[in-house]
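Single chain ahead, by itself, as structure tokens, in the form predicted alone.
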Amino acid sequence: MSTVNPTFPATKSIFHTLHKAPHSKPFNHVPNHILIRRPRMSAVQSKVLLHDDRSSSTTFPPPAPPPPKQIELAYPVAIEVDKVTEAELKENGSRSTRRTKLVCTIGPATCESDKLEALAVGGMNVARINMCHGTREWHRAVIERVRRLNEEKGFAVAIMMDTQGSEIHMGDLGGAASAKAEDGEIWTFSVRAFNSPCPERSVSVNYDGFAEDVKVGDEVVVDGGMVRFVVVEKTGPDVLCRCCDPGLLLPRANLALWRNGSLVRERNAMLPTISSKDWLDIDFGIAEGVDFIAVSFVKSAEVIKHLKSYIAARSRGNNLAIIAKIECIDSLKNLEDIIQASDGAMVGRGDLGAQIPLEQVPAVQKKTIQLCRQLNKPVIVASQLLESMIEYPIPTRAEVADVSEVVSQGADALMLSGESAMGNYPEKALAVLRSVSLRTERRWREQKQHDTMELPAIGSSISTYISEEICIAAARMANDLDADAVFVYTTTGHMASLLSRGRPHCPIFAFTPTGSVQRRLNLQRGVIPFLLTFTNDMESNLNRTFFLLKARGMIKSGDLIVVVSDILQSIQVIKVP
């Protein structure tokens, strides 16, 4: 069998002949003018036989073996990866285990650690904690359980802290849980701050313009339409309001106003994205180093760049990253820009429904899903997934079909809010979401639904471009092969997320000797991140990496892998020996 020295114009030519071949030919009948790359034979490994068209078998004899007691220091078992998904590799294999991941906000009802437990072992990859509610010494416990989850069960739960934004909100209700509000009721929205607890059917307002902005027969819009109130008068800093929707209000709700049909700006569009409450906020996050900070009501880019700007100041070194929440109006008039100069995104559908006709969230999901891919960002879809679950222990059916639905777009996390925030279920929702993605996954698997989606460069330089077309033509060889996994060497995570981006339809394994670079791959569609120290030496990195992961039953003698490395930006085929 020939070989090839696996750099990028030699894999570029080995891709275009798996594109053109048949996808029918299993391993040991691929042509042998492909790289087949083994890695040196290791003291345990005997005779391997790999076949190709020309020859029936090549024989490898074995080196003579030296005593167990070599081995296991010559591999020392040094690799960590979340419990969870150890225990999936083991049960089911590589290509069965679930590729959307799973966000789940922070209340209430599992912020105490057993609850905070049994959502890991449900397959939370990402907790969130919603600055709207709650004091910061709340948040540091969770924040505390969490890590503590981490370090002593196993766990590799990432945390994103999510800012409250200016948008207008209402109050805490004077520190009631919630409140019903029944039609026909009048209430009075206030700028004044009432003494605790709230006189009754009142709730205060943090905009100081809000009487002077709304009009009678305004509608004002709370928590994306779960309540309508109607504007019937105005009395100093007091608006009296008739609800017209019934239903349960929450503390700090965001609140719209509509006026003959459309969203009212006016001086709500001139409050600055991130306020002052959001800066302590965020100082409080960096402090505490959490993963992700999830920026609300985000209109430009610009925004994005000065919050990077100041977090690069005061945490070198830190890979915090960056999520913009589209979730206004005018988040949409600049939504390329802003993803692009953002970490990933998050699709808030909920206060997005508020603010533009509901007819049109649907078209502005997919096309946030869309943007995202080909810019090579994580993409969350959030609000109203399994809302009905907060009260019910089933979901509805169009609830489901919704799921499902955002699946089969390609999004990258499907995310929990009131469900497991406040809800009576938080696990029952939190296995159907799971459920239905490992469902939705299989279906297109075994139905090779190929992606045909274009992926524009988006890369700077030559070095960035050759790493895009390797993580292409990997994902592709990948699929063309029914390779088991994808095998990846990386320092910052950009090459497992391209490879995430070419939505292979095996799991990738990427191998990151950093742990917030693990923590910030939990948000990849498909990226199963292990921490791993490693070398330049990619032939040591692959012994030691089979070594470790056969031990451990996560891979078996025969799988096929890909290998891609951003040390040397090369693609290798390879059997387990």
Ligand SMILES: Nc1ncnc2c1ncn2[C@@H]1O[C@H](COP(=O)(O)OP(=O)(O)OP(=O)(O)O)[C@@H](O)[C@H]1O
The other form holds:
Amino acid sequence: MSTVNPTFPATKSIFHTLHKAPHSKPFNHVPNHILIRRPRMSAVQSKVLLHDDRSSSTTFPPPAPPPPKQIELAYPVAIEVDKVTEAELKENGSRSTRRTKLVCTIGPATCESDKLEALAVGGMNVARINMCHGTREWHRAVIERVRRLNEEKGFAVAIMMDTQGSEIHMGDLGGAASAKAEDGEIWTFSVRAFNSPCPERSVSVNYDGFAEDVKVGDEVVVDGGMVRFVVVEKTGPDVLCRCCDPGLLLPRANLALWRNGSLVRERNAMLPTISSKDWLDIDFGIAEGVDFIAVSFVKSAEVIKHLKSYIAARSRGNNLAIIAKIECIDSLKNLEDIIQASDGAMVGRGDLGAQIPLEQVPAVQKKTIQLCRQLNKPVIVASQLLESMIEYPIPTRAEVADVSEVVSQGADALMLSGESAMGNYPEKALAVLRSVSLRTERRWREQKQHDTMELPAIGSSISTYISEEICIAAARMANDLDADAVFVYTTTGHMASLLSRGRPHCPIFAFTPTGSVQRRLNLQRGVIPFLLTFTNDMESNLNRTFFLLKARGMIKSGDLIVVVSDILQSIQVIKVP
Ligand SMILES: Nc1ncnc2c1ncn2[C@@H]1O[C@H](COP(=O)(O)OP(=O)(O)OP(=O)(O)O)[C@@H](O)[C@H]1O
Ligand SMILES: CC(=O)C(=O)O
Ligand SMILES: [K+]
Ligand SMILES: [Mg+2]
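Moving from the form predicted alone to the form predicted in complex with the ligand:
Following is the full complex, with the preceding chain placed first.
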């Protein structure tokens, strides 16, 4: 380990600097007053503004907020990064680190500390808890264990809470782990609540309108088609159904009704996206400080806006991100608005495949990934990626091809569901996601593939437009120059996310002073989030970062770095001294 060197040389080898300050040439057409209203200003601007007469209401540009205090930091301040990523950087160099992020659903197979640790070591970036199952106490214990591992073992695993939603689902089978439905058997689906244990071949249904809505001849599709029934008779609150596709019924499995080849959207379509139970779970998530809330069965952007304003009022200063789950037929009509209103999206292929014909699911997946990229929102692809690994230690070739395709399509993250929640091989499944991602990403880079996706302007102000352009240009420069990394100093994570949108071939080292921003960046493809306090003196930031990263073996002299600054709105290309 190197010792502190107070005379560590200043950055010398800047051989190219594109300085996009407000008055430089490329933005001559931009009226100054708009630029000066940016929330953060360059050091030069700050100084000028300090001499403004702030009390005068006629002054133009209008009074700006005071510049951020510049704290001079002693040389070695701590830099924190997830220890698994650190090991990967040391071992393989930055170019070969994994870009695709991995989400694991935590269930009975993985809820203990040793199992959670094994997943974290295996590359889990986000732990997902599904409020469809288990009690709040159970979930609280999982959250506490993840937090403790982060603190004690140096991981940076984020927590995602997934709501139940109020679509139609079965009850909990009176406590049984599962129930087998055989071909031709008659089962009773009832709106009555049963005492446990349930009467034989009976399940309760959470939706009170169920018996009124169904018609004889309707198909009841359980768990996206794992089991199927046909309605043969209705008697009061009970609906008698004959099993036509036998299989295992699991507690709280989702139910979809089909009639004449299409989904029944009657009064059940009026069920709220966020149920009263979900609101309690959301309060729980806010209180526990989870990083993401994934909202099930989102139908419109309004519900996301409503939830965001609720959260903003309750969790001051918190960085809770809302992920819209695209998993119902109604979400498809409003896809763009929903994604725009959210902080990210998840393609929930499980429930989606119960609501639209299966052969349409791949197109929805592809479209959602594309829209998310264009609108700069991270996107997770979920369900059945490695379904056979619930039972077997190796995946099918088709599953491997599917995972590889999702990575090629440019998704930010892959998710394990039953494979990690209740499967026999959670760590092996995670290892498959990791190795397939790495191999697919490498092939992409080796073939020097540049994707040609149009990235439209998305910001509403000139300053956000400048940020977007800088990030697109920086990503392209990094590819053309074969850079080892892009560095970005970011307080809100926004610049890091814009860089991720440009999908450079090298990783993005995002330095942020806030733990919640660091964890939130765990969902962005190609971003390695570091916790680091920085100032608005870019040269000192860079020198400090080079010093700290070199000392830890995460970069080395001669590495080529593209540096993007939020503060200066600039791009620099630097060889690490
Ligand atoms: N906390 C838990 N307790 C018990 N079992 C769980 C838990 N979480 C998940 N499982 C089991 O793992 C399976 C897959 O979990 P997952 O949460 O991914 O379900 P899903 O049906 O894909 O998601 P969703 O309900 O959001 O559509 C569940 O069907 C359930 O059997
Ligand atoms: C993940 C999820 O909710 C689904 O696939 O339905
Ligand atoms: K859910
Ligand atoms: Mg679902």
